[in-house]
Amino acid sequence: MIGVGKMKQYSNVLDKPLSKGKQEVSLTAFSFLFSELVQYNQTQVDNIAELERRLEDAGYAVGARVLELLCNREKGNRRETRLLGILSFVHSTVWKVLFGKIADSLEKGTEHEDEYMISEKELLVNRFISIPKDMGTFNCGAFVAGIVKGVLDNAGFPAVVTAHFVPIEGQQRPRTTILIKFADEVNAYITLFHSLFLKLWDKTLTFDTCSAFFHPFCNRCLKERHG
């Protein structure tokens, strides 16, 4: 006789732990569902730009929910507050949860300081897509760009995120690059923080009143920590 162990009872569904559950879904089922999503939105628009915008909006909702789930499950409800930290989070953790692997590459733009690129040689949403000639450079990667934007915006790092095809020499299919351009307020924050750090290093910065932002630089707190 096989005994059955007692299961803990929860009075409220919100009290139940976030179980990881099954980590994979059928690729066939996803391909069919995504194809229906693209075809439906195609009937609602008049041009390629509008179609990509609708796919981005659909992806944005997914990104917001993925961030909420992962912050609760993986980070104990803590969110990343560093620029490189959130980029690494998207490139590795988010990508692995959604696509079963980390992204092929994460690079900083060479022409603009506020641009970063996540690249995939064969992005899942473009793998089985055959684009008609009359649709030009239509890129289903707009859906993934929306996911990335949803994660970044809701994590406090607003950005413009777009998907682009990049030809690769010797390969028939181009790779997909997700281009991230952070908003001015993010760049201003980074510049200010860097400036404050340099001033602190030169010992010319004085803050006698602590705040959440300036806590690492507050003289009173520094004296308490270092005597």
Second form
Amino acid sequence: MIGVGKMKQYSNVLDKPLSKGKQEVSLTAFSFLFSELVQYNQTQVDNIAELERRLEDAGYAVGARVLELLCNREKGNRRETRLLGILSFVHSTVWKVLFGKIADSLEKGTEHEDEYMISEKELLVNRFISIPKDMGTFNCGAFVAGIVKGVLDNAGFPAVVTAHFVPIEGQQRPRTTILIKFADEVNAYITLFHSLFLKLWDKTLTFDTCSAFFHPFCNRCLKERHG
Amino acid sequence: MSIQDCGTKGRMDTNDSLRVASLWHSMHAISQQLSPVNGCSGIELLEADTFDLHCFQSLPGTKFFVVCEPGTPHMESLLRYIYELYTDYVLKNPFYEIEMPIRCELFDINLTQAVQSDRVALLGR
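Having looked at the form predicted alone, could you now put up the form predicted together with its partner chain?
Below: every chain and molecule of the assembly, starting with the one above.
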């Protein structure tokens, strides 16, 4: 047969290299599939909070797998250990692979120390969806919140992630914000590293140098610096 | 069945709109039977003294019709565009039930934008 010699035959399917695959999927096909996912879950639950929970669980499974895939494909199997690192990984790499563009913005929350927000003018999953008035603040972006939670939990940064509509003045449609609130353990890891670091190194190192080297968002550093 | 009132000249109240829609549905079906030519797909244009009625039927049989002033151009392309909006913002919405009145915010927003007079001319392609 012509051409069969060109492709290297792999005896074991596990030896085949992971191809990048087709980069694009029809938006319409995805929209119908997602719409069906939402409709199916609506029949299984009694209230809106449960529906949100179900969508989040569905996204969690996606997030866990996406993390594994991207760590292998994009980062050469290196594990991200810094908070800022994993956040920018989600904000750029994960978003680029899933939605074709990086997220609009990544911000640190002003009210609480361990809260961060990824904002988007309109989530891709919500593109064709209009929420009826009687469903209140329900957001199908709970699916995307679940994806982010899946990535963060499996990377070792447990967090509570939710999706919210944020109305903007002058615009008809509200923005969507994914709110990430890290669990207390994450804070503890950072403080632990900080104290270890100080003990090992010369104590005259300023906190500025320390934070620049180690962890820009360390709570103790910020407290010492700003009082 | 779902009716949008975007006009500036006259307004139809709900009862009238329902009457027009059901009348039109029957007329459309009858005209398909009456036609002397085989393979007729129904009435596409009804011209009267004070109004024109353009009708567009999609492949699955959903009918879109627009009542406008006589001689308004580009109505066919408008109807085709509205059909696109329907497939996008209504059919892909998980909260829309088939055959129910359309209550989709995105559909309404885009529809009002499309019907604004300066935009309709752009649709004539």
